[in-house]
Each structure stands twice: as structure tokens, then as C-alpha cells.
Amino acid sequence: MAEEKANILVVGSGAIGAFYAGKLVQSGAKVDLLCRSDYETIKSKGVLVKSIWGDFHYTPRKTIPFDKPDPGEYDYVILCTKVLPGVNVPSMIRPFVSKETSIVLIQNGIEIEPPIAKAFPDNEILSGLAFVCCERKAPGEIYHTDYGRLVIGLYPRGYSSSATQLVELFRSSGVPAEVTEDVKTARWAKLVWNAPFNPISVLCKCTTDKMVSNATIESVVRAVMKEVVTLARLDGSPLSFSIIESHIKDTKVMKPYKTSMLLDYEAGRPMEIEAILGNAVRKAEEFGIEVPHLKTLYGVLSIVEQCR
């Protein structure tokens, strides 16, 4: 596969999907969009993407709707939508993968993966995580505020040609992006970020910047964090707990940021509680340990949930 030539289909046009969509077509692929709300501006007018690394514009080669799958061959299927319950991804995708067809993950939480393996038991899997603050505006346009870092690796872990060749194609239109062979550990370390900083924003209805400075706050994400730490080395993935001291440094530094979880709250759209907070306290369950601030954390926002 000539990676200029590769054919890839981006499943969600939100504000990862469409940025990194976009990234792509820069790179030379050619990308297929696999829409839902924006599906007749993104036909008519393409994505209109504003980024601190240069503002730009696309049109995918084709965009099709979530109601009405055209199935294709694509060498690439990259999920960049919500991991929410209820949501049958498999048979949503299954129109658009073949026998030699590399299925991305580029979604948030732990435990996402085996859904997908299990009904794909012939395809490769791919887990990515996506470092960046981008945001939707308003249909077919993205802000890409901070960030924009990938980490792509094969699922469970191990090292796949594919998953270099996609890494390849995002570096040339100058994403920062790279291979891991220890993709499980690579999705620990993001939910480390993940577990405390999306729920405390919706509880607390600030940015990211709002939550390091209040000292009580900041006391309550170290000890969110320490408990993801453990369950991650719990789980074989031997992170240090270091990384707490890093996330907190890199979030103070950070421009004010609205978290993903807090735009969703504020748009009336589900939460990805179980895949961020959820999945981890039955993880917990299963390890027989106590974490109570994940606990805790869980019950609020699925309440907060319920209520709206």
C-alpha cells in the first residue's frame, strides 16, 4: 500500500474526527467522512478548520451519511466518535470493512477495544489517543486550540507496519504523531489526564485553568490520578506515578480549556462516563481494590446524567 494512495474512511465529523480528517487529506490520503449532524454542510460546503498551526479548508472526497452507509474499500476505518452505551459500532462499520482493512480507535477511556476485536476477529485493531484541544463551533467548522499529538499503536500491543504507515501519513501534514507498542499502557496515561479533569469540569462548570488553581480542587485531581495510577499497574502497565506531577505541570501551562465532556454537557449530548470513568471502578471491582474518588466521581456525573 502506497501511503500517498491510501484509501481511508474517518467514522464522526466532530471536532476530532474533522480535524484529523482533515490532517489527512493534507497528507495526500484519500479521505471518505462518515457524518451525522453536519452531513449536508460538510457535502455542500466542506470543513472549515481554524488551527494555531494554520487555518484550512477541505472537502472529503466523499461524505456520507451515518443513515444511508456506501460501502467502499478502505485500507483504513479510523473511529473518532463517542464511546457511549447503546451505540452498536460494529455494525455501524461493518459496511466498510474488508479482509485486509486496519481498524483505529481514536476515541477516549479503557476497555474500548475488545467490543471491536470480538466482532472483528480477522482485522487488525488499532488503538490511538489524541492529544489536542479542538472544538466543534458550529456545523462543518473546528477550533483547534492547543495541542495535536497522536499516539497510535497495534491493540493489545506489539509492533504493526500498518499502524507506522498512518503515523507516517500524519507527520507529513505536521501532526505530531507516534508508534507505541504499548498502546494499553499509552491508554492508561491519557485517562490518568482523563478520570479527573472531564468530570470535575462538569461539576465545577470551568476550564481546565479554574481547576489547578484552586488548591482543594488540585488535591482531589492528585488523588483521582493516583488511583488511575495504581489500576494501571494493577492491569500490567507499569506507569510512574511521576506522571502525576507531569499532567499537573503541562495542564498549568496549558491554555483555559473546556474539556470534552463539559462541551457535551453544555450541548445536551451524553457523556462518555462509562468509557472514562466507568470502565476503570469495574476494573477496580475486578482487582478487588477500593478507589474512592473514581467512585465517587462516577456516581455524581451518572446522577448529574440522569437529571438533566
Second form
2 protein chains.
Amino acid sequence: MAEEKANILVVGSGAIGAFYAGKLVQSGAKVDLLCRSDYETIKSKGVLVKSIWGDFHYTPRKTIPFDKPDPGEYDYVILCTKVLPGVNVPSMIRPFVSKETSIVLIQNGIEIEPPIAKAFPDNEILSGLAFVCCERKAPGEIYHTDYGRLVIGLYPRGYSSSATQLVELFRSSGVPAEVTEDVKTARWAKLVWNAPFNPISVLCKCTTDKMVSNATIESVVRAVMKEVVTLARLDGSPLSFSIIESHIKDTKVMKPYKTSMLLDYEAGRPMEIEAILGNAVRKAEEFGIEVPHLKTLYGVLSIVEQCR
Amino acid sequence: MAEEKANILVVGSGAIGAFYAGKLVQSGAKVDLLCRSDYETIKSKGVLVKSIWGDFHYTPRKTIPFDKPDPGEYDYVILCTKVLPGVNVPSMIRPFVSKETSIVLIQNGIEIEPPIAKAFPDNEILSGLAFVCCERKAPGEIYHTDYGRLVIGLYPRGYSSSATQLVELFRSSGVPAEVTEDVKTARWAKLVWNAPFNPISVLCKCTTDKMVSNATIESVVRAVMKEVVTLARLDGSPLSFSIIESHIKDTKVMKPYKTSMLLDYEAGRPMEIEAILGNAVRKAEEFGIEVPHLKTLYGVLSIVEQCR
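Alt. form predicted in complex with a further copy of the same chain, vs. the form predicted alone above:
The complete assembly is shown below, putting the previous chain first.
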């Protein structure tokens, strides 16, 4: 496949989907893009990416509208949509999934793979995490302002040659991508950061620098992180509690950053409350432990969403 | 005193101060009003109260500006200001306090009396709670839209004839006022309601009905209330946990209500975060117990305030 390049469907033309689809196009893959609201614009004008790695413009091989799927055979179907309740992802991607297809989730949250794995029991599921500051300023117009690393691995864990090949593709267009053999733990590690900073940023309408320059909020951030690390460990992921200090230290030195949840909130889009907080709270119930800080944020965010 | 009526200074011409000062004027007391920003308006035009109990207009006997105190002898100095850090209340009221003066706090929060009691060790301290929906729409313009009950008692507890006399004065103008011999417990009981609903209303920008029609938020509200009841009991106040159910039930049937903290937030005024949440969190530290829900709300509200 490395020779003939891969056939790829990227699902979702938001910031993450449209950005990484473009990097895959640059790597020489055949990339189709499944779009919802941005279909008409991207179909006629392609996608413009303003990136710290260099601006570029691309046109997907095929631009496919959500409501009129044009079935195809793909090596990879890469999910880059937000993880939201009420979206039937399996039925959306079914026309594009054949026996050989690897389904890849490049999405936030935890416990987001099981519904996909259940709907496609014979397919390989890859799970991935994007560490990137990307924003969709308009349909087909993406701003990549910082970072960009991808971590991809077989779900729930283990080695997969197709994960390696996908990572190679990304690397060949300059994306710092890595394979992990324990993506569940990588996902928990990212949640340790997301679980406090995403919701608090929405409540405070502020960037990361503000959140780590206040002793009271820092103590709440630490408390939420501790609950997430505890959950991760109960889930069999060998996370060390020292990740808390390193996340906080990193956040203190990184450029002030507006979380994806705050961007969603400000743009009037639904927030990934369930994937980021709800699933963690439910995991705690399953394990029979108390996660009062997580639960408070979850409760408050749910009603922020409801009262919008 | 019931014969010759009382000499009273009301401190603060916000919603609570200007409203209850008016009721005391109606009862025949000699009422002076200490004002900050509203001084000029009230000095020249008095105060207009639009009330569900009947509209009225009054002029304080004296309108006194904060910055040029005109000392006087008072039976009661009634504090109706917001409880905010950085305001030196003792020095503000000292010119008005003589040996016989009862200092009355009609304010929100807990642990707000000690600084006053310490500054005036020889004076009687009365502490009071207002259960009222009142809003200051403009300087000297108060809207009383619901409720109005007052509970007043000797601080920290016990019987006081001046509390009884003050309550009688309020009653004679139609205010449903009561004496309590355990005002600390009454204050904790009110905090059980305020501690969840005030901050959550600010985070969600919503009225009480919204907060009690969402199962997730209701579970957070209950968890916060449970922490406050636990603190109250450790503080020697015999509150029953059943107050949680009755507060929630009452909130479900009451008219949708915008909390004072949300009104302050929307008007760009400082919020009583320390009096309502900070003092409770510090009480928990003193007792050595964990109050994670309270602490999360406290942390988030602190940064909301900081990022405004």
C-alpha cells in the first residue's frame, strides 16, 4: 500500500477533518471528503489551509455530501467529526466500509470506540488523538495555528501494520505522527488535560493562561485530573499521577490557547460534553467510585448547553 | 423605644437596603440612609419602591454620603451592603456606632459577623436574612417582585429584646418578619440554597426553574447542599439533611427566579463569592473535611470573576 498509496475517506470537514485530509492529499493518498454543511463550498472551491507549516490549497478527489452517500471502497475511513449524542455514525459510514477497511477515530473523549467496534465487529478499529490548534473560520477555510502531532494505534491495544502505514503517510507530508500500542492509555492521558480545561474554559470564557494563573482554579484543575488518572488506572491504563504536574507545567508555558469546547461554544455549535465528561462520569459509576469534581463540571456544562 | 420609635441608619442603598429602609420609614422609624453612588439621586429625589405590597415613595430623614459621614447616634445600624472583600465595613460605620447601638447584618453568606463583632466587641450584633426578590433598576428605584420575609436574631445565638423590637417595627409596616434565637442555623439553612443555586445560575445564566428541570444539575445541587448541611452540623447548627429535599421541592414550585449573584453578574457588579462560597470552603478546611463540589464551584466562580 505504501507503494500505490491508500484510498481514504475522511468523514467531516471541520477543522480536524479538513486539515488532516489536506495533509494526506499532500502525501499522495487518494482522499475523499464526506461533508455536511460545507459540501457546496468545498465541492466548488476545495479547501484552503492557512498553516504554520505552510499554506496550501487542495481539492479532495471526491467531495461527498452526507445525505447522498456515493459508496466506495476504502482502506481507511477516518472519523473526524465531533462526538455528539444523536448522530448515528455507523449508519453514516456503512456505505464506505468494506471487509478490508480500517476505521480510524481521530476524535476527543473516552469510550468512543465501543459503538463503532460493535457495529463493525469484523473491521479493524484504529483510534487516534490529534494535538493541534486548528480552527475552521469558514466553510473550506482552515487555520492551523499551533502544534499538530497525531498519535494512532490499534483499538483497544496492540500492533497494527495499517496503523503504521497511516502514520507513515502522515509523516511523509510533515505531520509529526506516532504509532502507539496502547491507545487507550493515550486517550486517558489526553482526557486528563481535556476534562478540566475544556469545561472550565467554557464556564470562564477564557484561555488556558488565565486558568493556570489562579490558585483556586489550579486546585480544581488538579482535583479533576486526579479523578481522571484514578479512572484510567482502574480501567487498566498504567498512567502515573505525575502526569498531573507535567500537564500543568506544560500548560503554564504554552501559548495561551482557546480550547475546542470554547470554540464550539462561541460558534454556537454543540459541545462534546458526553464524550469528554459524561463518559468519564459513567465510567466512575461502573467502577463504583466518586468523582465529585468531574460530576460538578458535567452537571454545570449540561445545563449551560441546555440553557443556550 | 416602641413608643418613640427607633433611630436607624441603613447602610447601603442597593435593592435590599433601599427597600427595607422604606418599610422602616413606613413603620414610623427615623431612618437615615448611607449611600455611595446613589447619593445625589436619593438626596434630591428620594426612593421610589415598586412593590407587590403596594408602590410607595419615601425620603430618608437624612441621606448621608459614604465619603462624608455625618456622625449620629443610632439605635440600629443596619448593614445591607453586599459582602465583598476589600471593603472596610468597621471603619465605614464607626462614626455611627455608639455604646447602645445594635449593629444588624441583613446580608448573605456565612461567617460574615466575626469581623464586625471583633471591631465592635461591646456592641450587640444582630444578624438577619432577607428572603426577597428585589432589584435596583436605577439609583433610587427599587422593584420588589416577590417574597419579602425577614429573619433576625442575636449573634451568635440567644434572645435579644432589640431584635424583637426591630422585628415589631418591620411587622408594623407589613413585612413578614420573625425573630430567631438561632440565627447561625438560619444562616446555614439559607446557605444550603444559595451555595448551589447562586453560582450555578451565573455559570448557566439561567433562572431557578431551568436548574431544577435537569437531572444532572439536580444531582450536583443535591451534592453541594449535602456538603453545606454537613458543614452546618459540624459548626453546631442542628440542620437536618431533609432540608435538601424541601429546598429542592420549594424551588420546583416557586416562580422562576433570577438569583442575586446572577443579577450582580449581569450588571457587572462584583459577586459575593467569598461570603457565599469562600467562607464555606475555608470552614471545611478548618474542620478538615472535603467539600469537592463546593470547591469546584468556588474555583470556577473565582476565575469567572477574574476573567470578566
